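So this first bit is one chain, no partners, the form predicted on its own, shown in structure tokens.
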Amino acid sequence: MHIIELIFSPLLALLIGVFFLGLARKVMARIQWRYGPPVTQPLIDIIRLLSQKSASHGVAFNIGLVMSLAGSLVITLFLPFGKIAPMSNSGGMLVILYLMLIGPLGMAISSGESANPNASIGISRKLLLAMGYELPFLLVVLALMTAYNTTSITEIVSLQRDTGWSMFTFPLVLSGIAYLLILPAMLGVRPFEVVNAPQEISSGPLVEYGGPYLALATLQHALAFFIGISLFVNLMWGGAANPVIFFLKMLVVFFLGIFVNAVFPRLRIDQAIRYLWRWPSLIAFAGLILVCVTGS
């Protein structure tokens, strides 16, 4: 049973992530009064790209992309999806935080090898944006670990079944608000869609990808989308007792992100960093102080 979960969990994450990519394009099209592509379009594109040929820019170009995808796949093993959590006892939030650095780092190594100016600009934006939301995110995680007195994400989820969702439980309300404010940045949707920005830098880090490389990059994007949403559901919305309820909660968070994406214009990278280091960071820091004071 454990071996089945080890195989099934990453595959399920990939399928849900690809589904979210297709649903995002469809929902955005309907909001803009267009018909839009089918929800299965990303899957069709991935299959088509895998059958094409593409040129490599070197060993680092290949290894960086594989490293990024592998890091995201490993994270899915630590994230509870309802009752599915194959490696929940092997690590906690600290392990997840370390593994979350592998994705952007691998993409930076791979795209940097292409020596394309647009890719370099996109990667610099990606790393700056990650640095921007990591500060409030770490403060939120510290508040959660302090409040529940554990670093295990499965224990945080189980404790919420007794105390209620973290986001609506005192003294974690401020931490929940801060997490909600940085969630669009973690998902990479507008107003924080500065990494790809096709109108400015021709898709940024992906500009030199084609064929199987672009297919793998799309899978990495799908996994990052899944990880961002499922992490929020587990930490702030109490996870779920079964995969169906968990998926429904993920859908709610997904639609919140899409509605924000549809309404707000894209920020410049300096505006994004200024925003992330101002209000979300201040609220997250105040939430951490509140947890420490009430806990003592």
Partner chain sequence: MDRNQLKKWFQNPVKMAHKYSLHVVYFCTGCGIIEIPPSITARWDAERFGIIPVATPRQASLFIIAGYVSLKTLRSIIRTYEQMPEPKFTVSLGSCPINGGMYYDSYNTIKHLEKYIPVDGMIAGCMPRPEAIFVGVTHLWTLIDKDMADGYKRYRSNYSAYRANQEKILGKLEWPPLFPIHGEE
The other form holds:
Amino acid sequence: MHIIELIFSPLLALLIGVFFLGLARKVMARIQWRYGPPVTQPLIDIIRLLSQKSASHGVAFNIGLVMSLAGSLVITLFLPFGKIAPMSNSGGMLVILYLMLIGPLGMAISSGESANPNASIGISRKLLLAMGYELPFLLVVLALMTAYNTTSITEIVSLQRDTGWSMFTFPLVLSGIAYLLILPAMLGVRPFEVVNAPQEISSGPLVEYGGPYLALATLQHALAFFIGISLFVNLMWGGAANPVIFFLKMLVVFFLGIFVNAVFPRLRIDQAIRYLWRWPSLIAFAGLILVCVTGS
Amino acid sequence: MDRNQLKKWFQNPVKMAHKYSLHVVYFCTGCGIIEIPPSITARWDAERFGIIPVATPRQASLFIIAGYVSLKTLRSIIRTYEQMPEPKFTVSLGSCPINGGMYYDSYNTIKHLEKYIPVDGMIAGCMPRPEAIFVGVTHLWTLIDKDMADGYKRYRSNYSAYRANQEKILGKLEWPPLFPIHGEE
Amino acid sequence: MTGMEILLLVAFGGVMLTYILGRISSSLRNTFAVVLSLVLVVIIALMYDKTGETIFYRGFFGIPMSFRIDALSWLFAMATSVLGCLSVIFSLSYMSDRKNISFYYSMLFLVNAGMLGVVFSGDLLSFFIFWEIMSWSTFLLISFNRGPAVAAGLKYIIMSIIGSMAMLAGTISLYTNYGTLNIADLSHLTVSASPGYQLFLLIIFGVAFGIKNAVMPLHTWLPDAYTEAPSPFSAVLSGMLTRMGIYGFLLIIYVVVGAARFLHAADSTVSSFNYVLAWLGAITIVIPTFIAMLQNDAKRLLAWHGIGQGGYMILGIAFGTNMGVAGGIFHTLNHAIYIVLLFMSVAAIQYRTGGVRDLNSLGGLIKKMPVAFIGALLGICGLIGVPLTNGFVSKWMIYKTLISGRAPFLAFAALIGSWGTILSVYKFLHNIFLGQLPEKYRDIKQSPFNMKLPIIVLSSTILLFGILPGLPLRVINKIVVSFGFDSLNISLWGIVSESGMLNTINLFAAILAGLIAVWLFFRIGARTIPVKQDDNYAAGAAVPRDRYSYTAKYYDPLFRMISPYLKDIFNTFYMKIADLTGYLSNGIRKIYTGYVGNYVMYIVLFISLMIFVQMKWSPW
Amino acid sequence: MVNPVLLIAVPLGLAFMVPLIDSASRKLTRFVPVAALMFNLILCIRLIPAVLENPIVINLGGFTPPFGINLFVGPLGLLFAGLISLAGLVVSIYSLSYIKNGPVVKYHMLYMLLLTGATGVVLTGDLFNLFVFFEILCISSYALVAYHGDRAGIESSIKYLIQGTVGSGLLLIGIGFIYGIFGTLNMADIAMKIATVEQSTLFVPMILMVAGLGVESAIFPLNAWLPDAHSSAPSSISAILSGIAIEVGLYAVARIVFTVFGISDIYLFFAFLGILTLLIGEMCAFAQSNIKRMLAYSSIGQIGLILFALALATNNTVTGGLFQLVNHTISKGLLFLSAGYMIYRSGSMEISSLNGMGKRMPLTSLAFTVGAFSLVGLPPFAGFPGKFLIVSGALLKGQMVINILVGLVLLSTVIEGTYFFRVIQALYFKDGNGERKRAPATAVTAMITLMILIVALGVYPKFLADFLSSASSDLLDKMSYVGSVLK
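With the form predicted on its own in hand, show me what the form predicted together with the partner chain looks like.
What follows is the entire complex, opening with the chain shown before.
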């Protein structure tokens, strides 16, 4: 049973991630009064990309991308999906926080090796954006960990079963608001889409990726999407005892993100950081203080 | 999706994927580009066929040259084409890439794009409307189905000739040959 | 004659011999240097798991000076000697075309011997003496490169003397109060010390060790010194020498004062000192990490990180739980490994590019110097604390301590420091190794073998300690227990605490499996074609050579936002004080006017002063 | 048993023999001081065991004190005498090649007179005799400062002369007062009778004597002659002036204050004065760009430190102070000697002109470095034990004021370190031009001797410590002094 979970939970995550990507394109199209591609479109793209013969810029170009995807896959082993969390007793929230670095870092090394300044600019923006949302995000996570007095994400989830969803319980409500405010940035959707800006910097880090590279990058993107949503559901919305309910919750968060994506224009990177470091951070900070004051 | 389609998907998923996932890099220096925005936005919505514009040739599988090609842009067209990963398809838009069109006597415009890069499909018209673009795309599907969209293979096998043509009109090129040139081996 | 005496004899004797041999033949000297450093490693390795104390000298006014070995000193000595050995091997070719190489080597050994002396000192007097030897020999090496290095060296030695003087005052105060300087004796005697006196001790030694470890308001010597010292020595400087401050903190807080006994006492000054120290550590993490982001000099960037990482160690050991202290010590060890690796990678680049360390003028060297790249990559992974590298485990322990110790704001400082680290070290990696290779470095060669060897050794150690942290943690656990804490619950590949656990071997297996799976998946796709860097997307144009890269102003948007707040105000402040001293001195100098009439008047004034004093207070 | 009178008699006699020897053999002249001081040194060493048992009191002309003049060879006096002969010997070896031009005969003669005077001051037990020896010391040093005969030398010599004369005058007046009060000039006798008179009547002679001796011992603010004189004298003489002359002055102050007057109320005042001297000396040195002036100001600072140590008047601090004094003599001597040759080579006294000397004169630079390290108080050199003893003795007193003063001492060490390390950097880490040239063998011998001494004292301070400890009790224990003189 454990082995099966170990093997299938990453695959499930990939599947859901890719499904979300397809759904996102469909929903966006419907919002824009278009018919839109089939939901399976990302899968078709990936098959096509894998069959193409692309230019490679060197070993790190390959390894970095592989590392990035592998890192993201490993996170899914630590994140509870419903009750499925095959490796949750090998490390908790801190491990997840750090594993979340491997994805961007691998991507950064890979696209850095491509020797294209567009990629470098994209990476620079990506890291800056990450810096921007990590500040409030860390405050939120610390508030949670302090409030529940644990660093294990499964415990955070199970404790919410007793106390109610963190988002709606008293000391954590501010953190919940802050998390909602930074969620688009963590998912990389529109107001914070400046990293990949295709028109400005030729899709940034992806500029030299073609064929299988782009396929891996797409999968990584899908996984990142999955992880972002799943984290929110687990940390703030009580997770779920049942994978189906968990999936439904994820779907709700996903739609929220897509709607934001559909109606907002893109922010410049400095505007994005300024936004993230102002209200979300202040609220998250207040939330942490609130937790400290009421907790002790 | 009918049964026929499904059967095709199982028989050759790669080919089907190529058909329904055309990522396009538009070469937008000609006047044909004015027809592209309607075709990819809500009015005609090319995305329902899996056709979306991408930012760089590396990510693309279809190259649409929208209109006349001047000497200056030819250089970039060749470069862009060579940077696309194989398999790749080229479609030209309008009369000008076919035979020079209204610029047939211009000193500075390419008359026959095929001499410099292989073109899989040409959509005539001045300018072709978006519908014509979709007709062109469906023709391309047929070609892919029949393995006749083999421009990239031709480019590879006849590279010496293409390169010679390119150098004849552009002079020395800044980049090294993509494939080995036969005459020199 | 015990092992420690032989060791120190070898270490100090080697200093002279190296110099003398250098006058005879350079290859003889090089061989001797390598052999000597290896012998030191072997001797120390043989002393594993020994404890003991021997008095070696009574010549200093009869104060017994002794050597002492326990787990703590063994760990530091081992790290020192191994890193010293690697640094010597690395120097063989790095220094080969410089002048005064014999001087360099002998000073390197003197620094090394000084450090060994410091960690093996069984009493505070020999501690101080070795500490001073270490300090001034460091000064001579920092200034070795001349030019701007001279100012850096002066800055270092001034701050170092300030620290030493504080330490001297503390040491002598202990001596006058207890009549002994033996550390083991003192640790029994200080139990009865008043809280005020304990605080005094902690503060006065804290100044000394804080300067050495570059804790935030006392850090200003470090960036210049690291930047200007010869690179293999920068490695030693950042890896071990600066961390003698951590050794000192451990010694004074947990051995001499024995803080483990007082941390939970109600009226304890120790715990409030530790609390303040922890906050200083947090500040030391955050501000230097962000300043590092703004640097364009590879070594200076690393130097600021050296300060920042020191903050983690301080935070860990000041928090004062068994896991925190263990994390702090482990981080010291880990930091030594990866920062040495990083400095060596930079040095390898410098060696081949003719001393270039400006981040804006390098690039694309991954193809030319892959080993240096691997070193730098693993080094920054360790620095960030990417899982499976050693830095992760120690940082995890520190975070863990802070969170379960209910100090979320300290934890926040530590975590945000890590995220700031990513930004700056990625810039470091990118601007040196990734991006476009400039034309002038097109024919650059790989680094020579003796540069590769230390890099490879250290890289594998990073992974080894990351995957099997139990290896060093066993020793560290002994140290923690000897401080009077509870034993940690560790296994070879993991740590268990009451609020969550870590299992690195599972993590390793998962990541390995993930990598293999993704690699296979990647290989299913079509073949890839290797291309040159010129075959690159440039909107259809040919790639402009030397200009198609993005290195300068890498984080410009952030830079513009935060740079007004990130001035090194302390440096400015100290410089102001230095200026003021100069100004004041110049003013005082004018007392001596050069006019003899004034001088005679001074004599008269002196007499009248004495008369005045007598008439006013009649003291005699 | 050898007669300690020879310590004074031999150099004095040989000093006047110098012109005669010179007329006999030109070459031999230079070796006269070497021989004389060698003799003195051996004599001092041979006297050590005896003196450690019991101080030797010599009654000149057979008159017993308080009626005759007596010499008192206690551990303290012998320490000074030994130090004088040692430093004198090393400097005279150094002078063999350093002093080549100018009135060589007069140099050697005056040099020996200077040392005779110094030895006399530290050995005598009679106030007026002390004054006489002091005058010998001063007058010969006035002349030696102007040895080069250049404008700067003569000017500073005149300044020195004026201030020195004022000081001597004050001293003489003070001695006159004392004689008027007690009718005796024997120090032991005065010390015994001192309790019999009203304390306030002693005030005037005391300040006069302190001020008079203070001029020679360079206590602030009486030290204005020192920077000029030390910097314009030949370097060998600077070494002696810094290493011997002012220390001897300090000895006299200490002897008079501790032994003759023995008024403990004034000690704190002297401690403050010492710290003031220390700080001002170090800060002035910090502001200098002229190496010899820098060293001269540094001497002022060291004198301040020693004065502070002596003024605390405990066995520990006085031992530390004496250790620091020994260290200062050796180190400052070494610094002046090495700086002298570097100046000789570069032709300028600016610190910037010493750039790159480490390459050109490696041994001399090394000597300077060792001297500087030692003076700053870095282990394992001789400065560290002294500083250790002073600070530990001071902290042992446990008074807040003293603790603060100790803080100032440590602060001044920082300033001192700064300017010395600046010079060391100039020597080794700045590029200069000029060819490599060794210092002559005699200078090298002198410098190496001092270097070995510095390291030996730093590594094994104990072999001096016992002797210093009895020297300090000699200084502090007034009653035994009186007892041993007036048996």
